[in-house]
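Only one chain comes next, encoded as structure tokens, the form predicted alone.
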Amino acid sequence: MRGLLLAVLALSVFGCASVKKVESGTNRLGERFTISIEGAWNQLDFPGVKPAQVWTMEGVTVDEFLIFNGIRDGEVMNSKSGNGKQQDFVFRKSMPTEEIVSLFEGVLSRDNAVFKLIKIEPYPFGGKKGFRFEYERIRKTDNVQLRGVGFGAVDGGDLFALLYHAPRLTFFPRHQARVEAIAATAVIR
């Protein structure tokens, strides 16, 4: 954990990464997607995070709030790997919910993390017919057991989703209600 924190710190010192405070209130995440937040969120921008936006309350080694804003049909869901040996996960607008959640599983386990889907259910998201899922993940780098929740919907052939995960014993329960409240404010236009 300490090594990853030092790497992020080094990236930000050398200009490859940036951290900016996300203002409370309604945040426009693109032309068609908004969410409302309260609290001290920070947006991280460093190589390898696209197409997701990465937000955190406690720090990137502790919790991650991943925002997928309007992923188009045929777009790769993960950052491109430089070595070409890892599989890319591509969104298709015709995918059923279970396959979309499997895409997220692939993205979240590219680093050889262990992913376990706990629950998936229909759930209104962004004013559209969507889905909600819960998962567990064990990070390969430090064996930390994470708990997560995700929300998503496909509209006009584009995928919109929010995923949050943090260590399951302290940090996830601390912020789960806040994340659920953010998901309830999502609007897809």
Second form
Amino acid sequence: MRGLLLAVLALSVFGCASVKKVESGTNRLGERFTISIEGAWNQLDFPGVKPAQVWTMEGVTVDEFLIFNGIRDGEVMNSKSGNGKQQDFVFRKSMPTEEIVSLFEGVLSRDNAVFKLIKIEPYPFGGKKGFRFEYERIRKTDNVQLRGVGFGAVDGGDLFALLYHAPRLTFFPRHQARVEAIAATAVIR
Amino acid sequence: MKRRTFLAGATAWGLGLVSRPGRTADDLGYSAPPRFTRPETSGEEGGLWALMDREERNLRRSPLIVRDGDLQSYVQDIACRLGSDHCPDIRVTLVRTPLFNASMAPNGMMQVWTGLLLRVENEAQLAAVLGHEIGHYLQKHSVERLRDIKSKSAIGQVFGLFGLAGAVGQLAVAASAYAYGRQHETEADRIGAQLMHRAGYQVGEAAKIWSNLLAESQAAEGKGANGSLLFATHPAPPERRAMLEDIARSLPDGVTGEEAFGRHVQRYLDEWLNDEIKRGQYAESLVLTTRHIARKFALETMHYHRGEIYRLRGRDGDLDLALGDYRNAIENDKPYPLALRGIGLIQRQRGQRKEAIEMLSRYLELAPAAPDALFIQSYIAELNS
Ligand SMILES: [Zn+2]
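I've shown you the form predicted alone. Could you give me the structure of the form predicted together with its partner chain?
The next block holds the full complex; its first chain is the one shown before.
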């Protein structure tokens, strides 16, 4: 009993992350959202990761593939981390695209990272009228410069989006084409 | 090299000193120690230097360093004039972090964060902070502090003292717990004021910094005041302000250097304000931008960014306030492009088709290579159809 209690405590204290391999092929992410993938992606699960799913190719300290699967009106977009003083970023279905991109910017700067939007353009995503954006980010924990790309669309009041970022010199160029290909296979039902 | 820079700076500065009354009458009588030599690595002070040397090498590799030579040498020159004989040992590094902080390590590494540069209003205010930090350095407060801290686990406390980049979150906690003592702070304030005065600056500006920071922290909702690390590391602003005002009365005259300061920071304001707004501390950011607007500093830029703060905060009536600020930012013959965009986007949402098209089109004319050009074009096309 005592042993179990200690184990549970250890889990919560160290934020124990579990990793599971993602199967290649068509992945149904939820009721309404499907993507097709190839390659060795791993899905991470740890307390506070929600609402996004976090996948990684190289390991979570290197690259992150964030999946937002039908964020509802009024739902908080960022994970529940930080010291509680920080701003929560809430999705509203009435938000125009530029505000949704600002939301992602806020979510990705929540660790005090420096964020710079490089490009935003219209993009048909998941068969819906959506958007695509590119960004740079300097991660505050280790000062690594990242490059990122994001895709999204709002359908039926829910937000569907994929974001990928990785160190800009080696890893982002290595995986960008793969991520763009995944985005092209997205289907929102 | 640095020595030469210092002499050149001092000569140019000489003009500002002409009307100053005689030095001896209004001097606090502080005399700085001679320049420090590198201590033996084996001793505790030598160990601290070695640690700071290593941190300095790390810092130099950081992508957050402001690498523009002009601004760096401008701040370096001010530090040099304040440090006087110690000038060759002071190495200023500007760090892009939207918090009010500066620090100086015993090996001469001085950090100035951009959140400080966004908040001070003139050279004299900047000099007050630099002079204070140089005061800690001249009196070797950090070394004394290290001697106070006996245990090995205290290494974090040492880092806390110097505001090392990369650990901002933890730092605030560390800094609040392990600040310099009150006596050191008072001494650093007095020395800072003295150095300011000798360099020809108006000492009264030092107290204004604390008034301004206080106004920001009082506006902050909830726990607030996490924007200023100096609040964490330095005690009781009202008390300090009173003491600084007191000192200023005995060290009158001097210049503020407002115009020169504004000229040097102007082209960074957009970036720094973007960083500031992303902290999500809207109440503080509103006080800051409103203060700069009141003093008519970089009006278009400040109006645009205050508009952004209102838009992002999004309370009842905020969108109208945002519109008002955006309109102020496009009033003169050089409209601020992003303010045109701001008006266009709000009017699009409000169904004001005609003005939305006009504003978004004007935005694209002025900023054809904007990151969102294609996206805005799609909005215009949609509005036109
Ligand atoms: Zn101090």
